[in-house]
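Just one chain is shown here, as structure tokens, and it is the form predicted on its own.
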Amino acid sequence: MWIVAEQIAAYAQLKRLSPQTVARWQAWAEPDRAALWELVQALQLGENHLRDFLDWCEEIALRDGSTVAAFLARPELRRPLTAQLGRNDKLKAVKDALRKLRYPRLSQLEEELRLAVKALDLGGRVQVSFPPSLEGEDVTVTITARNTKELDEHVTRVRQRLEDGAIQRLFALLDQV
């Protein structure tokens, strides 16, 4: 028990973490502190990432009536740590998995939108994108063409998807946010 607290203090000094962030982490129950310590150490989290992790872990534990240690043991959060990835890719994978746990409805909606865009079958030169974290109502369609014939083909395909209602599904999904 004492070892983790001391390791956190040494890490905080090395990474120049704020006393408020460290105090918040040190106030957790020992198993929760130790579980996060493993992630922090593996991912070499700095102040901002650590605060994000603290926020999300506390919110998930409160919402689910669980402990931080219990959900940090989940395979989708552990798998990236042992994968052959660089530090940034591991961090991104763990943050993505943690974000899905924190925002399950938003994550499910993002997946439904991804599948709906794929089903449009607009080709690789027509991109459909949504606002970050789906905050907003705008759908952006970007068409890349090498000539007028290709542009006409892409526009025709988009127009067909408008007429058959497939694109309307995207807006209907966004209305669920």
Given for the second form:
Amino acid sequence: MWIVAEQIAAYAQLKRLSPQTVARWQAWAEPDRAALWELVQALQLGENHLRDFLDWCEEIALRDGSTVAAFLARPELRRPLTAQLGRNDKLKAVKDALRKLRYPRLSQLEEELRLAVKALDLGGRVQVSFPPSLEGEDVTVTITARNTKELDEHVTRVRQRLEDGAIQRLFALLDQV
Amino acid sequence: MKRYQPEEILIERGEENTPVVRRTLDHLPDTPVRIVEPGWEREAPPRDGTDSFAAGKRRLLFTRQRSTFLEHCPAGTSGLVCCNYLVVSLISNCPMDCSYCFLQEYLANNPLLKVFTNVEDLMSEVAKAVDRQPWRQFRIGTGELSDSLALDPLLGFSGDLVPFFAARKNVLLEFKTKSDRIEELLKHDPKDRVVVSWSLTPPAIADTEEHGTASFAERLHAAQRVQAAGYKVGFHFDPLIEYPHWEEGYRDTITQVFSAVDPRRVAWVSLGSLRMTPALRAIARRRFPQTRLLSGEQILCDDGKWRTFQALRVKMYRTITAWLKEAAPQAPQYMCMETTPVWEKVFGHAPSCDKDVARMLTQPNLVAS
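Compare with the form predicted on its own: the form predicted together with the partner chain:
Shown next: the complete complex, the earlier chain at its head.
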């Protein structure tokens, strides 16, 4: 039992973690503490990422009446750890998976929008993007072109999607949960 | 609702014989009293213990307001639709302890329960302001830095304020409360110039997150009684909280409210999403580790506050405003601290300026459609 606590303390010193963050983590039940320790070690989390993990883990556990250890064992969170990926890609994959658990409806809406943009089939040089966390109305369409002919093609394709209602549906989707 | 009992009463020298102090001491004859010098609280050592904010609520300090009383409501943040509301604070801090309360952050460094003794200065300030613009309709509330009525049985401020506001034609006074402390109000005639409004959440939330408040049933009973006594009533579904089965919770709450009160004599109903700064979230997490409020799908918005993400928030607003419209078609509805696009999505239009919202709320015939 003390091994994890000591390992966390040593890691905190190495990464210069704040005493508040460490105290919060150390206050968890032993299995929860150990489950997060495994992730922290594998992903070499620093202060900011660790605080996000602590927030999300506590919030998910409270919401679902579950334990941190139970949901951190889920395959979508474990898989990236053993994948042939660099540390940053692993971190991104684990964090994305944890965010989906923490924000299920927001993540689902983001995924639906991603698929809807893909279905517009506007080509690689027309980008459609949404405000961060979908807070706001502005949908940004970026067209990149090397010449007027290319620009005309891209604009024509966007116009077609406007006329057939696909872009209208995309805007409507922003409000649907 | 539990009676407020301070551990200690502190009276600034020179304020011992003010009416509010005398009234309070009559009601609390056994509470230790200490006379302190003006400005004492600035030098007072911080209280020991892990929750100085909670401890501060049990120390009642009587002092003078040396600054102005009348202020613009701080919710009028740039980029958000404002309702042109004014606030006056005779009390700073609250005997209740809601897990989402902004006072936990706002008063973190000075967590006493302060009562200002110079109510006559407040009234003269208000009189000057509203008499200067007799054509304008003002709305002034006392519930910004404290519950408006929770301490009324001790302090009796409503006995000063109701007759003063009842005598003026161009101002509405709003008492905003989560209490059922209305006895003093019932002794006065509001002459249609006083609105008593209740902040409401479904009982499942009120019971777990609004510590030390009156229960939902108690609030409703109090609303019935003040309405019968001639007061207009209002309701604030603020903070609006997204939790599992929120639809049933809010539907049921609205049904019960408008079966209990006459919907035709409801001055206004407001809605406002739960919003918390990052610092407030950290405080709430520390003080109320079991709170479920932080587990909703909230994200950080442009004004630096966490809210339920927009699509879900708009869904909640649309659902609840439709139920309210059905239950109380004449009651004006508005939202607090929301953007113009969200107003457009919810009400189909946004006010062209903040005066529009104020006009709608002071001329009840102009009901939001």
